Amino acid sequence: MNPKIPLKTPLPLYKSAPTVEPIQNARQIYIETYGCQMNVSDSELMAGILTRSGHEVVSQLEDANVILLNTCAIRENAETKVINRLKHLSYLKRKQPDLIVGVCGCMAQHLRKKLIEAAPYVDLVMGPDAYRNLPMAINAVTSADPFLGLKLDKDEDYADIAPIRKDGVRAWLTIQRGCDKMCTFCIVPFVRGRERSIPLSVLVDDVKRLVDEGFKEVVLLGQTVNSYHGEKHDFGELLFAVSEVQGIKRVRFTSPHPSDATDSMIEAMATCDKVCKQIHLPLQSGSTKVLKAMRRTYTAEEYRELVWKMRDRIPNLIVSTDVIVGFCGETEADFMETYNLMAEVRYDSAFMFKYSSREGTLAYKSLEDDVSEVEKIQRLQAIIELQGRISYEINQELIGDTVEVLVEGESRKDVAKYQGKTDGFKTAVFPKADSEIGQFVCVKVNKATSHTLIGEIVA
């Protein structure tokens, strides 16, 4: 089941909000959301909207007069989940006939028409940008057409709204919407229209104000987060002005872009204590020919010496990633450049995909998609097992170490452990003794797999 968003007390408004359209009668909402952590950053940033117009956000889909699923277009297995969810809620809508059915975000912006045509019965569909617009909307449902909110808006940032988010003890701050580097195979820069970043004093305040409501980890959000560019401070500046917040302990950030990463950001995570040592740096492909035909901006070696460089900076740094496999054009040694970069960069893990052409892409509309599905196949079965070897063999050097984990929760295989998360992002999993939730604790590493720690506290 896909992540359910829990409810706290509605963080206060820190600037002066428009003025909100009211509602004729309060609603029960369920917010379903699929994707990645801008998904669930919208989600909260939904609930809070929909709190302060009058309505009441439920955990539950069985509480719920209006369901909305909030969606991802990113790849084609999200988008088939999301039209086999919708034929699962038609039966509701049958048995719930003044149920309001709406699919937001992402998939909502870029297949509107076969959204209607596969789900006749959706009553709205609304974009990222039109988040604002949701408690109107769901006023404004008749049993004629499905109520559409889909313009994007390029000063929409969504800056004076206060999400509510779920327990638990990091949360993600969205700091900058948007995508301006068109890359071939993506989506985003179409459904989510350019960038535009959130002024940076505003940011500070939402950290302090996390410290009050008990996050002791804050993860920086954005579709190509450095390239931040905050009433004229850049995304370093970011990482130090948000590290000074007192009593914030960890800082994160997600996804910057290779061709972003400037010293100023590199000197930010190499000198701040709080801002973790670990970085999901996406690759694509090894080879610059691929590159290039991706728009990645960034050829192969320059990617290749960013890492060291930020490793020579940053002793022991945690590197993640992502990687396509069979892009349009890419040949037998054009995937084994790929290979090659992986097994020397030698990635702590990495998220790893096989290309599917994506409609209204650029890569859709001007780039043959004359890989096989055999040869991609392969191509991914050979990197998945070279990357598990890298990371088994890494976790392995941490056997007898003693790492810092921020308790998260009871371990979903054994409810007398729990689990949480190193500075590196790496997932412990230990006894619980006297710890809590929200915890930091010390760990001693006893055995590791490919994606797991396993040991015990110490003092």
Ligand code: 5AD
Given for the second form:
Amino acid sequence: MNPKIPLKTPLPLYKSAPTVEPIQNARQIYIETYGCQMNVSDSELMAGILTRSGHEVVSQLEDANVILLNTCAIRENAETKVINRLKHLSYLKRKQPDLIVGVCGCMAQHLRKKLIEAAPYVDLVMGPDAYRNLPMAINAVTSADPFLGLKLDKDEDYADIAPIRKDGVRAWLTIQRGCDKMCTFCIVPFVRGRERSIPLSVLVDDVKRLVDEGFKEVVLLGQTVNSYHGEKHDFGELLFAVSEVQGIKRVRFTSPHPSDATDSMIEAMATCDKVCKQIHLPLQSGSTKVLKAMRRTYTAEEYRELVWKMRDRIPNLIVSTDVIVGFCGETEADFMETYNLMAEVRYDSAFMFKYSSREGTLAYKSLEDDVSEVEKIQRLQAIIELQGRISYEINQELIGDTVEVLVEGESRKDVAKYQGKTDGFKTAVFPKADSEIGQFVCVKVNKATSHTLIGEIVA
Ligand code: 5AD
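Alongside the form predicted alone that was just displayed, please also present the structure of the form predicted together with the named molecule.
Full assembly next; the chain just shown is listed first.
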């Protein structure tokens, strides 16, 4: 994750025009983002809220007198990383006593007061539904007590606030907040609250604004994005509506839940040219027994059928997934079902994790974290190795093909090259030739690794 967010021109800051009390003491605020795209999107929202109140959001930590960490709670290592970062920031605070350090987001909501015990020098602890109060909280910080903003609010959707995004070709647009699914392993419902959808008309206007700001691609974001139901419209209708916005070239979304993959969604994907033929469809486990313990609400067979149904309807669909190994009660045989399902589906790519028990979740309360760490690591390594091989083979088959790529920016490894994404969200790297960022180019694939297509622009 890139914690440095270079900022776009911060206007307009409102979708409507509310009145705002000017703040007394404008601060320079640096926001550092951890975790998923939803957090990146929330940091953009925080930047919008802070800027409209008269604070300045800066892109260098050295220029800041307020540092806000926007954190993740999904696995233990996400929290450990932030605790270590806070230790480092405590040194800075000793040198710069007026420095305000705040912890925002999921870890703030998860650990609550415990965070203050672990890091007593933290001045602010603000959960995902409290960002409207950030400007006030920053003003209210005293040396005596930290400011806590931890109330979850099922009505808070921030629909009226214009986020400030970094320049680019792709914008992430939150269409839904919270989650109602209650998977037993997952902390999200407890730290992000109940599911709420942003009205469809607001989102369509947002996409028009994104086009005006120069974005070519929009990624619709939600915890279970396809359970969207804004103003009685379902997710398929939203895909159609957003695709109709003039000037938007690509629409994609993340992450859908298999149980909410309706025909309306599949039809929109199949028939809207602008909707990318790509889906990130979290599997979590290939064992129906484990899926049941996870409360995923589908069987392995139903998941398998869904993938084949989508592949039938959407030729060349790119499919990726999330998998957890070592969940409570997962036997070697259960794990092998996951392994075999991955081998059968042949995902283009996968995010793979070992189970990390999270205090507050249903599994933490009622299931035993009984797979040993050694076993978890072995299982994880086995699927990483399998997936690496499959991704490599799939990408090798693309050698000689020409793929359409949206040019995103300079390659990290070679300044003479650009990189961008295909419709299927694969990264392509190629010599710049005369192309420009934001342009669609045809790239002939000459080489491929498991992660990247390497080629050259052809006419
Ligand atoms: N342990 C390990 N992985 C988890 N995920 C969510 N909760 C946990 C957990 N407790 C994974 C899931 C999810 C992804 C975002 O993170 O695979 O889809």
